[in-house]
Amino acid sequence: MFWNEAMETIPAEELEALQFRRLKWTLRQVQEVGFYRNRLQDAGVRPDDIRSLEDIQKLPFTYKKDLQAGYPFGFLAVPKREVVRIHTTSGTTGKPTVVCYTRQDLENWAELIARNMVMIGLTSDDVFQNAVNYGLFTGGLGFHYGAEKIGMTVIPSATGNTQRQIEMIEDFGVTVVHCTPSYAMHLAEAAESMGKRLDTLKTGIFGAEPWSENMRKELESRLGVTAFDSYGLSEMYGPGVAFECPEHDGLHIWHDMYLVEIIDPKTGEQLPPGERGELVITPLVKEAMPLVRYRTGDITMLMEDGCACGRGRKIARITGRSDDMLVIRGINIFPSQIEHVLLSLPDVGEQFMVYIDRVKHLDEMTIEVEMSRANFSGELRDLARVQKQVVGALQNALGLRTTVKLVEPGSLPRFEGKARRVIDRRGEIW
């Protein structure tokens, strides 16, 4: 099944010509952004110097830190009156990354989600429960509008209240659920404890955090669904960038809207199909916030073989990160964010350790923080007040509730060279 068969199966020569036209349009669009005018000038590159897709290697990379430095509207390429929606994603030092959308951007985004859903056999006969965060997080509304575009019945259940989520699946005859894989495991466990079979479910769409093939088997067995992997980034609209087809062998990335490169994360050199490296994406149709050679930090490869479904070249499932970003319950977190918060609190010191565990299929983060020496005299005084202050400050900054343990000054390990701040005890999740 196809939503847009012409684009999903476009021949290679036609695709290359379309990508080049759209790349040239994107380079004109980014001239409206001061950052890119300066960056291209510093690199000695003019838009007219790009005469083929291969010439994209002449262009400089864009990094997440660049977007954060441009907060809030430094990367906006259209007048603010043309912006019809704003989403944000977490920032490494307290400031989020802002993502703006024109009306056409939202239409493009819904188009991508519609392609993905029809590709896995979903139709207007399906009932879709969207059990992810709404609001500033892109996952909720992205899938919501794509599902409505193909005529599905949409239940915007959002997250939490697991018992009610299970009741809605039963009461409304839900056939498709979208959530993080860890929350799906929690749903399965809760349904079993309630004696619920969830017989109407047939499809599970899981993303926003890494998950293994073993977890796929577990989810399919316990929920009775066929599980599909979803990949996206807020900087590229949100979810919908790449998606599994029924072959379950890699992710289809929509090449008419994204120009994809795989690079060596250390040298920045392009790698050929079949070699793993960092995924770099240039969106080709973004109006409000066009980007050039955005370094995602995600490790994958371009797959060499075609697909039996007839669509274009795939990327392999994501196998890791080239940076220190953590993904906890679908939320991106950097250790530098935690450090930034702690340094703003006078009652605690700058030394901390982060522990990630999987408890009842959900990721839990525990942070050990040293008290400041000025506020410690041999015992932890006023512990409850300080602990509450730290928990609240971290929740405000990260959008995630954490467990905080206060410890004595000097009790946490010190490191020569780069500090190892995070101990991930979840086991194999990639």
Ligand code: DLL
Contents of the next structure:
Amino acid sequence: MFWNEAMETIPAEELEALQFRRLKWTLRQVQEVGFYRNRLQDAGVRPDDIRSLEDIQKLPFTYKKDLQAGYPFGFLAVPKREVVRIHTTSGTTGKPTVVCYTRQDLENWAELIARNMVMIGLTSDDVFQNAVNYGLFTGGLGFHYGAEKIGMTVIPSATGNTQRQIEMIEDFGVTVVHCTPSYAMHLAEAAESMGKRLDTLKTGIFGAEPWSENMRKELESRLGVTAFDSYGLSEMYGPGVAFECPEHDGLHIWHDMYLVEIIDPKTGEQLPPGERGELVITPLVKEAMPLVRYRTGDITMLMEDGCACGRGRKIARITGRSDDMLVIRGINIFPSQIEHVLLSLPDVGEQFMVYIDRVKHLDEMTIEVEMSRANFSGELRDLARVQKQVVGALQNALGLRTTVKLVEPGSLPRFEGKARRVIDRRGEIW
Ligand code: DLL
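Moving from the form predicted alone, what structure would you give for the form predicted in complex with the ligand?
Now the full complex is given, and it begins with the chain already shown.
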């Protein structure tokens, strides 16, 4: 089943011509952004120098840190009155990345989600429980409007109150649930402990964080669903960038809206299909915040073969990051954010170690922090106050509750070379 068969099965030659037209349009659109006018000038490229899709390699990359430096509206290419929605995502040093949408952007985004949903066989007969955060996080509203577009019955359940979530699945006859894979595991456990079988549920859409094939098997058997991987990032609208089809062998990325490159993260050179590297995306239809060669930081590869479902070239599931970003329960965290918070608190030093564990299928983050020498008193009462303060400040900055352990000044390892501040004890997730 197709939502937009013409686009989803567009022949290669036509696709290339369309991508090229849209790339030229995007290059005109970015001329409205001071950052790009300067960046292109510094790189010595004029939009006219781009005469083929291959010429994209002449253009400079855009990094998350560029977007953060442009906070809040430095990347806006349209007058502010044309912006109808703003989402944000957490940043590297406390400043969030701002993503603006025009009405047409929201339309494009809903179209992408609609394609994905129809691709996996969903229709207006389905009842969809959207169990992700509905705030500034793009997962909630992004899926919401896409699901409504194809006429599904949408339950904007958001996250939390797991028992109620289970009751809703049962009471409303929910057929499809969308959430992070870690929350899905939590739902499965809750359903089991409540003795609920969730018979109506048939499809699970899971994404926003990495998850393994083992986790897929477990979720499928415990929730009684067929599981689909969903990939996206706020800078490209949000979810909907790439999605698994019923073949479960890689994710279709929508080439009419996103121009995809895989590069060697060290050299920046393009890599051929079949070779793993960093995914770089140039969105082709984004109005409010057009981007050029955006470095996603995500490691994947272009797959070589076509797909039995008849759609275009796929990317493999995401297997890691080229930077130190951690994705914990769908929330993106950079160790530098932790450092930033600690530096703002006088009672602790700036040395820390992060441990990530999987406890009952949920990722938990424990942070060891050194007390500052000046304030190290060893009195338990004082420790408790400082610990509470650190937990609160981290929760404010990261949007995640962490366990904080205060340790003696000087007790954490010092590094001569590159600091290794994160110890991931979840084991090989693949
Ligand atoms: O996580 C958008 C989203 C919402 C995707 C709901 C899917 C479902 P951000 O918060 O900006 O946006 O985080 C984007 O999360 O660069 C990846 O590192 C990671 N990520 C997202 N989906 C997957 C996935 C949303 N399916 C960052 N597998 C991305 C692995 C994923 N990593």
